[in-house]
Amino acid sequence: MTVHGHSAKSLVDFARGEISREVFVNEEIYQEELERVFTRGWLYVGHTSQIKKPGDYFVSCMGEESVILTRDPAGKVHVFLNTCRHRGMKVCRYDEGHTVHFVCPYHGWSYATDGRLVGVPQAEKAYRPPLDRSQWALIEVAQIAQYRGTVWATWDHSAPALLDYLGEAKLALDLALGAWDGSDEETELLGSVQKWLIPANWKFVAENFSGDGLHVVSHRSVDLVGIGPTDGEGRRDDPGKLMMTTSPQWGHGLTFSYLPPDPNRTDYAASPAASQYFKQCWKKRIERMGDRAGLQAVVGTIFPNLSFHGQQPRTLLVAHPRGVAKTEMWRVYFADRNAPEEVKQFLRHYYIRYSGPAGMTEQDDMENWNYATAASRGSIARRYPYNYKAGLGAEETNEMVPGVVTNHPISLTTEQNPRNFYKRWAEFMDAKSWRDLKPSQVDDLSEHRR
């Protein structure tokens, strides 16, 4: 890719921490982002909770690209590009439900929840020779797969498999999806989707969740007023020793935190249930885990556009592209699914009061990232980079966690995760096939610390 006669590599320069506004604020880079990164990445494309039966949908969303995720009458999953395959219309207009067959309301044609056309009107006389209907089937995507109950989808045959590219965002991802005791216990969905757009560039939502923790300064009103469930101050309890983590091969951006496990320990004492709830899980965790049971996936960014919650609230977030200055934002919670109702319910209005549309903390958010958006736009503002060098140099490894590491106490301040998402992002803008996209084996730190 090139813009103004440069590459993207070019506008990302990794070992200095600058990155040029124009990754932000301009078109054509847009548009090349819709082809080379959402073309070929993997994408969360929902959960399995919401597709329980045969027959049951719910529509999502790759880049700008809306698909159904559905289950067929024989329990297998399927993604399916929602457009008819005669004149384009979307064959499934309602955000989730049931059904035996998706009809197109423009001409009628339907298909089967397999992605089969089973349904031409007046095939037999308008058709000379007879249609085949076997090369007339919905568009299904190239791979599909499912991960501690999140399904994930790519258009590109060549791209590696998806447990290859979460990498060491495993870890992470089986910490944060897994049942609150440790266990094999699955997770489930809170209701529905909370949906809403913001006037800014979803690079800003998906780097804040990779690894940003100087943005808390931002949430200092928040944290005054004492928005968590607890007795307390603060919007959560305390979250321990924090580690910075990036997967520099895949773009992936993580931040741990390491609490000595307290088979005592309290959450939740706003609700008594949930309390005690919690303090059973936790007794229930360290019995399984032992030392690692304090081990604790705060908040991540999956490339390139998947962000999450790992402690509380739990929650998945995200940001689809609407366009070069607009994100639609998708973000559900979840619950242990063998939790009790009354507990389910607490968390859910605690998470909305903490995230979503209605969040005090997603407002400070939505607010720097929709200024910041609009005061990189100008001619002026456009001549200068965005300043990314704090944690320059300061990269380890720590045996309790994958990656690359910035360790406590300067973890908060470090940009390492942005860093490293801007470089993979550059690598997907400039590389012509996967081919020159699959990461060679990192052996040390060096490229870190240039």
Given for the second form:
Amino acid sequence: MTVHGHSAKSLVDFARGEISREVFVNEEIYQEELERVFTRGWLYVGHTSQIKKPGDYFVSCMGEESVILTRDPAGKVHVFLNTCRHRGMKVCRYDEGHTVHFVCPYHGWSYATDGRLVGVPQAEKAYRPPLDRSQWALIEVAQIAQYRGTVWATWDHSAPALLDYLGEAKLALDLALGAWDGSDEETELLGSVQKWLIPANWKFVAENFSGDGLHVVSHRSVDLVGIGPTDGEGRRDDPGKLMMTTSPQWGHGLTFSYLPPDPNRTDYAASPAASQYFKQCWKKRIERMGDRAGLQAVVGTIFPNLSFHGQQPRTLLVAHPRGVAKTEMWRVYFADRNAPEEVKQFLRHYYIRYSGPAGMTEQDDMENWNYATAASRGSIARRYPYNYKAGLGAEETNEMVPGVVTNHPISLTTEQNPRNFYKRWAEFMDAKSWRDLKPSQVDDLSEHRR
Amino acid sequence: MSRVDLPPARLEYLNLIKEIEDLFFLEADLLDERRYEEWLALFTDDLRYWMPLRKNLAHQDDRGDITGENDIAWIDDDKATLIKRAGQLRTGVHWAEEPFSRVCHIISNVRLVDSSADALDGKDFEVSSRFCVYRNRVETETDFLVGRRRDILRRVNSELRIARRKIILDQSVLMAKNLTMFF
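Switch from the form predicted on its own to the form predicted together with the partner chain and print that structure.
The next block holds the full complex; its first chain is the one shown before.
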């Protein structure tokens, strides 16, 4: 990609920690992102608990485009572009449901939940030679994969397998999406999806959750009133010491925390039921995981646009692009499937007073992303890059977690994860194909350590 | 029929409807003037202040397009959380509302769902109404949120109080960036 003759890489000065505002406000760059990032990367599309039975479907998004996540009669999971092959009408305008066929309202073409075109009105009269229906099935993604209940898809046949793509983030997802007692039991969504539009570039969202400890100052108001699962100030129980880690080859940004395992933790003290439940979980977690029981995945972004909180709260967020200065946020919340109903309800209340458009934490984020986008669009503003220099040179390693790590307490102030996110973003934008997107060299990051 | 000839039940009904409207109109003024302590006093201590999500579902889908009691919602507060929200607005560092937005509440279509005979001391009764909430903030940022409310009212020491509020917003994808306003 070139903008005014410049490559994406020239807009992202990784070594100096400076990133051009064009990356966030340029319409041409945005259109290229839809092509180069959102048709190539692995995108989160939904959760298996949204399509439990054959015939269940959930309408999701990949980039700007609507897709249908279905489970066919054989139990196989598919993702299809939500558009009729005949004249493009959306074949499904519901958010979710259960069906045998998707029937296009326009000319009546109908498709099975495995994508096959099964019905064409007047087909015998209209087509000679006869219509070869096998050539006009719903458009299906190139690859689909599941990981711990999450479903992912990509439009690129040459993209590496999801497990390779997740790289160092696999450990984070294991911890975030796993049962709190450390067993192989599942987590499940607590219900429906919050969807809302914000006037901001999607990357503000992605970089924020990739690891931006410095923005905590923005949440002073909610910290003062206190909304955590234990009474008093703040938003969560003590997660311990933070380690900020980047997946240098893949662009993911993760924040882990560690505190020595203690079976007598008093987390969730505002609810006797939740407190009791998590105390039991901690006990089993310590039995199963030993010292590593104290390791938690707090927050992260899987490149490009899936963000998660894995501890308090537990939630997945997709920042769907809707224009250079518009993003549609989709947030779901989850909990241990085996947690008692009373505990799930306590968590549900905590999660939605924390996150979402009415979340007392997230409200302030959206004000920032809104006016950061708006104030960066001017001709003069665009001449001045953003500053991502915090924590340059502080990158190390940590035996507990993979990737390049900034350790406590510099983890609270480094911008290494956003820096790395944009480095990977530039690679996606400049690459002709996945052949050029093979993981970049770890050495690039180690320059800072010399 | 002259006014004095109104049957007692009709008079009782009119009195009650006016009393409810007075409560709602006072509430709108308290909110728009940011008099949150006085506003919070209009709710009972066992309050549920609930704003479910809306969905696009097929007509034969029997779940209804309003998410259920235990589902994820936009807001599902008890009184303690509502007090915290009001407290956050007064910290001076709640950037989503600093500077304050200009908010205007228009409440209409007030209708008694239960019989006025239920409006006795200590008894709960249900009232339906519509809201138009207009928010304008900073320079040109404007939101216009419209929907229904189903309130459970209760007479406590002869004063009407709100014990439960269900806010049914007529949007599926919320078109406001956040919900810092009350409904």
